[in-house]
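Only one chain comes next, encoded as structure tokens, the form predicted alone.
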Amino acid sequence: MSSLPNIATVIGSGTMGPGIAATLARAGATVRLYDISDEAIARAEAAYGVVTGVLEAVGSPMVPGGSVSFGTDLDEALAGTGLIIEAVPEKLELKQKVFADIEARVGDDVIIATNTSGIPITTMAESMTLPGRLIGMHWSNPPHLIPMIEIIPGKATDLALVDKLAEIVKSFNYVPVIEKEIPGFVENRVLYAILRECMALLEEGIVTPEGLDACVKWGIGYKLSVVGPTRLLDMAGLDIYQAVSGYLNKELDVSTDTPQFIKDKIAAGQLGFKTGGGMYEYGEGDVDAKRKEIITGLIAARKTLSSIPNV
């Protein structure tokens, strides 16, 4: 018997909402996707159509009975729900208001999970009537393609909730990673450590963006997609790690601010895909083509990696 609640609610239909909803629905849940405007809901419905196509392509199993509905009525979205996943923008005051609205409408036994990518769970829970039922449930983007979820309890979180949420995650064939609370959580801390060194190498003119991407994709990413970093150390030998880290660690970037060349690009309106230029320049149709290429690659990688049992 699945531990996934029969009814689940996703609050916020932005970047992550449709993918989260589709993943839960495919596992058999009745999912309500809520947002505050008809325009946001219309965008979510369009995105949901794309997401379901991707899940078909990746061969995601489908449990009968799942469905997704879209709406702007919070009472309807929360009626009878057993799991709430908050996925609104990363603003503390907004999230706390959302939690207050939720708590006023649901029973004490309903799980409230937040998809925050960095705001401390403990801080968000401080304004809640029952802070023990708030827990971090950080999906990786795109949520319908990356089958790993970070589970982060705050200081007040009921610890029984950790195991319960882990079982829910396993019920739709994702890997739960239980962590202690720390700024940025584990995935983003590791990612931003890599990005910090990458930006420093670019700023110093050591390598081009194209060369850097090739080096990381094939020299690092290829290996790490099959064997995790701690297993990689065993494979290479801890003595080798000691020998290299002993001289290399002191050479690595330790800056605590965003590189100036990134700030300059932002000031010039070069934000990446959304503006047609960032680290690379994009001509007419290039962004859509690149997005499609990335999704195609993620689908292929997901299919391959799913057949590899261990990190």
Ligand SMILES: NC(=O)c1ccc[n+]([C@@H]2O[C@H](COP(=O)([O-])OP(=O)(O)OC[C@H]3O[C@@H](n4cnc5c(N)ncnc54)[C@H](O)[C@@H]3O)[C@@H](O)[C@H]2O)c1
The other form holds:
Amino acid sequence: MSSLPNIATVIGSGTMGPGIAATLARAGATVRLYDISDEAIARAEAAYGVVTGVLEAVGSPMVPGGSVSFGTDLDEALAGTGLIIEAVPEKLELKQKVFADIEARVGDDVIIATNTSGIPITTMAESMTLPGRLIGMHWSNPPHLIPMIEIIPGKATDLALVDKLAEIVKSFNYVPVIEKEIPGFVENRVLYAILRECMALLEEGIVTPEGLDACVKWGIGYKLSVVGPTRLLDMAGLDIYQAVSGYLNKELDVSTDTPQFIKDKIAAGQLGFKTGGGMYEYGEGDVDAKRKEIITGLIAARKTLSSIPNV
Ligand SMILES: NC(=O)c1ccc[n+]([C@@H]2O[C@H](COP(=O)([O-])OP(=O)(O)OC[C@H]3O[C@@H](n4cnc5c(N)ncnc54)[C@H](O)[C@@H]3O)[C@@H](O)[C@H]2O)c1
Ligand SMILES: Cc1ncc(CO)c(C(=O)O)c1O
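Please give the other form, namely the form predicted in complex with the named molecule, since only the form predicted alone has been shown so far.
Following is the full complex, with the preceding chain placed first.
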């Protein structure tokens, strides 16, 4: 019998919610996707076919009986649910308010998981009636394509929940990674270490954006998508790592703030795809074309990576 509860609720239908809901539904759950915004719900309903098409394209197994319903009524969204995944904006007070609204409506045994990118679970749980039921469940974007989820218990989290959530994650063929709580969790700490150095290299004019993207994609991303950083060290040799890290680590960027050139772009309204310009400029239709290329690439890469052994 699957450990995935029959009914699951996703709170927040922005970038992450719809893909999370579709993934759970594909695994057989009756999923209720809830948002306070009618527009967000309408957008998710309109995009649902595309998201399920992606799940189909990666060959995600379909357990019959799953479905997603969309709505703005919290009582309806929570009725009979066994698992709640919170995916509202990354603001502590907002998340705490959402947990209070949820706790007032569900039984004590319902799991509340948060998709926070890095707010400590311990801090979020402080305002809860039953802090032991809150656990971090950090999906990576796009959540219906990246088959790995970080599981982070806070100081108050009931430890039995860790194994329970790991079983749930395995039930839809994702890899659970159990971590100790640390700001940013593991994935974003590694990503932001890479991004810090990348932004410093751009700011200093050492490389062009195109050159940087090519270097990181092939020199780092391609290799790491197959071996992982720990195995990479065995492949390279720990002696090589010692020799290089001995002179290189002290040269790496250690700045603690966002680079000024990124702040300038933001001040000029250049946020990336959502504003038609950011690190690159996009003409008419370019953003849609790039989004399609990225999804097509991720589908192809996931199929390939799923077909080779874990190294
Ligand atoms: N976007 C990413 O790449 C990404 C990846 C991993 C984790 N996360 C995390 O997931 C969470 C959600 O991120 P997102 O990018 O989907 O945010 P988003 O801003 O795209 O969407 C959030 C949605 O929550 C809704 N919302 C706001 N208040 C609400 C409330 N009280 N009740 C219900 N819905 C409410 C908004 O209307 C919006 O539709 C954040 O904690 C974020 O840090 C995001
Ligand atoms: C740059 C960046 N920052 C945060 C997140 C989500 O936690 C992501 C992502 O892709 O998931 C990201 O790319």
